[in-house]
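In structure tokens, the next block holds one chain alone, the form predicted on its own.
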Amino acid sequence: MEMAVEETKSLTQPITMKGGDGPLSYARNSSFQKGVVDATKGMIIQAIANKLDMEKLCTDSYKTFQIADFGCSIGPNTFFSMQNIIEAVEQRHHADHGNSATTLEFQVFFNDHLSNDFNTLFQALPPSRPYFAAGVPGSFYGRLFPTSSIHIGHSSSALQWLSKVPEEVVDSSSPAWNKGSIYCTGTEKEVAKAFSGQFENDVETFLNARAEELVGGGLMVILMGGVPDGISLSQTSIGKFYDFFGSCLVDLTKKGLISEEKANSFNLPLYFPSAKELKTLIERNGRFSIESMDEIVEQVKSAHALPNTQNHISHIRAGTEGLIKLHLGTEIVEDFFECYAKKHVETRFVFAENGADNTLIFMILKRK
């Protein structure tokens, strides 16, 4: 099993969505993560309205605004996220201050893996945007900004995707060995308990980082996956798709493309929480205040409908060309995913069918 072992270590490597502009590119196939943000802008309004202390971060010697957009990507959703948090902004200064309102001038600082299409990202940023803009490379699981710099940090759609596969799942020897499968099911307690694992200690991470980064009092936006509270990730939506990705694998093993070592040490490095799970994760680490917990179904479950299979097709592969080429290599990337189109016409498959709905789980912490 050391080849396998081996083969999985370049899992830890940084996955970034499929760059450039072009019609396969995660900036023209994110729509599913575009509902995310529409579905939850009328959220970050009131939060900001009710939960940011404007007093307390700005005062008069002090009127930057500093942003950060934790795994940004290269979409055009970071600009509309970055744009309704500044809009929020702007109206609770105005409404604490009134027409006095000293204008505050916005930093916004973009942050992804250094492998992300920044060049791509800063092409498409808005010519009238109402802030300055910087790129911030590097994961944030770790330090990215100096002490007490940031007044709101948000992160969407991206805290599902761990630093790493967990070593116990790819090793033969070891009872958390996912044969079989390519991600945390949720029915096998070895390999959950694995997965489990590692989501908590990058979590904690994560939240040690911010929580220096943070001023007191700062706001931090939490958008991310998640599965309603007794439900295995297999029951699901996204569970019954990862079914049929790695069946893909099965096929092109079948045909000889592809080894049993490599198809046996493929898993993605995600994990999908209960929101009580991730609840008790903050609350454990102690230093921000849960300002409010949404679990959202009906208001994203029409962003998994795509109109035709092509669509359907580019939407998958821009989320997840950059797995195939990091583990399995870039010779295999069109046979694989020439095989998962035929398998979708043939199958007929339908994202959201056949399986219990995921949760987005929106929370809004404070730096205590």
The other form holds:
2 protein chains.
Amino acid sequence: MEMAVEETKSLTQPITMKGGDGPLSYARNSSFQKGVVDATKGMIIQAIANKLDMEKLCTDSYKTFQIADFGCSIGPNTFFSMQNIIEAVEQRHHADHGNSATTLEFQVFFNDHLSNDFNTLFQALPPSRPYFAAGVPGSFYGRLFPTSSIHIGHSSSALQWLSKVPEEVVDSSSPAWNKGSIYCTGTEKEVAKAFSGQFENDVETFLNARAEELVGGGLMVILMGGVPDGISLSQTSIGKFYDFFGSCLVDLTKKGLISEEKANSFNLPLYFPSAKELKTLIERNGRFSIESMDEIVEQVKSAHALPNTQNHISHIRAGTEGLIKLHLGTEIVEDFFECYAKKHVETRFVFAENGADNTLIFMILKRK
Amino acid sequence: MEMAVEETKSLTQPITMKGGDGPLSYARNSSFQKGVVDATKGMIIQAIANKLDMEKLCTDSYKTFQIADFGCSIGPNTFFSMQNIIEAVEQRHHADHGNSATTLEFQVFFNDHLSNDFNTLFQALPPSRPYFAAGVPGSFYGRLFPTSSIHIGHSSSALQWLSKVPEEVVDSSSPAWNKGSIYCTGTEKEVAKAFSGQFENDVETFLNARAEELVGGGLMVILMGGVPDGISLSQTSIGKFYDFFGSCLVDLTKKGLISEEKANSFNLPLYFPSAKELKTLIERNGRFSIESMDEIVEQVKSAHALPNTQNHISHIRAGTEGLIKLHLGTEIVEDFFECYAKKHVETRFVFAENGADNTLIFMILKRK
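Alternate state requested, the form predicted together with another copy of the chain (shown: the form predicted on its own):
What follows is the whole complex; the chain from before opens it.
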């Protein structure tokens, strides 16, 4: 189920994944992300083996290697990703120096929004981890680390979350008003322009902040949701899912449980670019070279089947409950998911059969 | 009220200050600590002005200055302390370089036990702070940071908390069994030996870990609870308070609410050294020079009066509820503090009039 990957990952809005480790929590409903982590492991190892300039990065007399995960959520996927990166760096280090290699020390910074449940993240840290751990609260659309202090940055399924919903799309007097939809379908020109404009600004802000924080030659590993070139989001499985999700809001409006105004002002702060679009933005920014850029489809598709509705709901809920609460109020959450569950059974909605493939864009950038 | 200082500060046992910001929370009941922070501000500024070798510490082309607070709890006092240190470093930096001084960047690491409420700490971070913030979970009786990565370490009212209660003191077959007392009174020779032995080990472990983590010439600012030389803890106000606290356990035993066995096995993992004793341990360790060592009495004593019983209970509860829960169970907490409050009113117990002064030991150590 493609949409799951985007639905349950880190937010940069003050909306976060469901914390704790109860049955509805993100920690127990993030197995799709684990599939993505596994799928990209080989690519990360290869990138670090080929692209990392160890001599340049470790010039200090003591050898500390600093890694940051931007949009880490509460685990456990961030732990797998960090472990993979560390293994890759160590392999590379030993390939360079053989048995005479000094022991590297790793410090890993786990970043996510201030409202992320860092207590749960910390409790879940692997007890015998090969790194010193630290949590860093704050939006990654801004500076988080001292200048030239990070050797490898990582961000998985996070950058498609915008810093905010563009104001025009919830303004009924604007030509970009996104009436009747909760996301950027890609078919309404003015709406799409507002969302893509926000995305451009956010990517620029992200790259500028990371360019300051990464050491020269440092790598930035990015995995994020996208669409194939020439395909609009509404044509894809994720788009179909958001249509379905939005229709539940309409149902609640009809029942008088939420106002039409509230339903109309609910928009997801999300933008799924094409690889081509993203490439243009990175080149325009100019502070990173693109070492590799791949689109992943298969690994996501293979994870589409969910055993039953209850599991599906738990999964969707882990990722979207925060949004519902923030925009529509805590009191509506149970009604919403009850409506969602009923409709899901009734319509026998099967996401993956319903739209074009989405993509995950996997990039290795190097700080110039 | 002297004991308050020790009662409500960070623990290195898996027991922590009451989180959140409700009326019983540590964050709202830590004003005594704020007095201590203010009292030591001048001493910290002076120490940094006179003892910090800036040239040696900031040799990198970029100037990042890294500070760690060991046992930070959930704020706000840690924020005041970090702010004071940063101001002092900047004063020193500008005194050295005048207007040509480069801008320093600061990164502050907030450390406390894994069970500390880091979410509350992060939410309370000053929004316009002059540093990059990170949280580091874990016991400071062990490594927390990469080698030579910290320029100034700080620890306030935390090091009197041992890593654990010595096993002998709760073992009824041992000559060091501490029957009928909940703390190291200092009057029972075998008990005192067990506690001081644990303290020696813990200080050694702490200093060795910090020696690895601090850069050469880096400073360690330590403030901790102590006793005047030749005075046993049971003679002091803190001792009198623990006697009172322990007598409430006896009351609950008599009422049949807790077993005698449980009451007997309740011991506080605390040790208050004399300055002389601590000096010996630091010199024996040998990895730090003692730049200054002071005993503070007055500043603590001036904070002894509490407006009323309810405030007093809130204050004591913020610091000890975790201990009660851990050792005696959540179900006993309300009973305990009800008993405590009643007895407190009945006996008109006034702590500060009841014993000898305690001291706070304030030290500046320099990494050799």
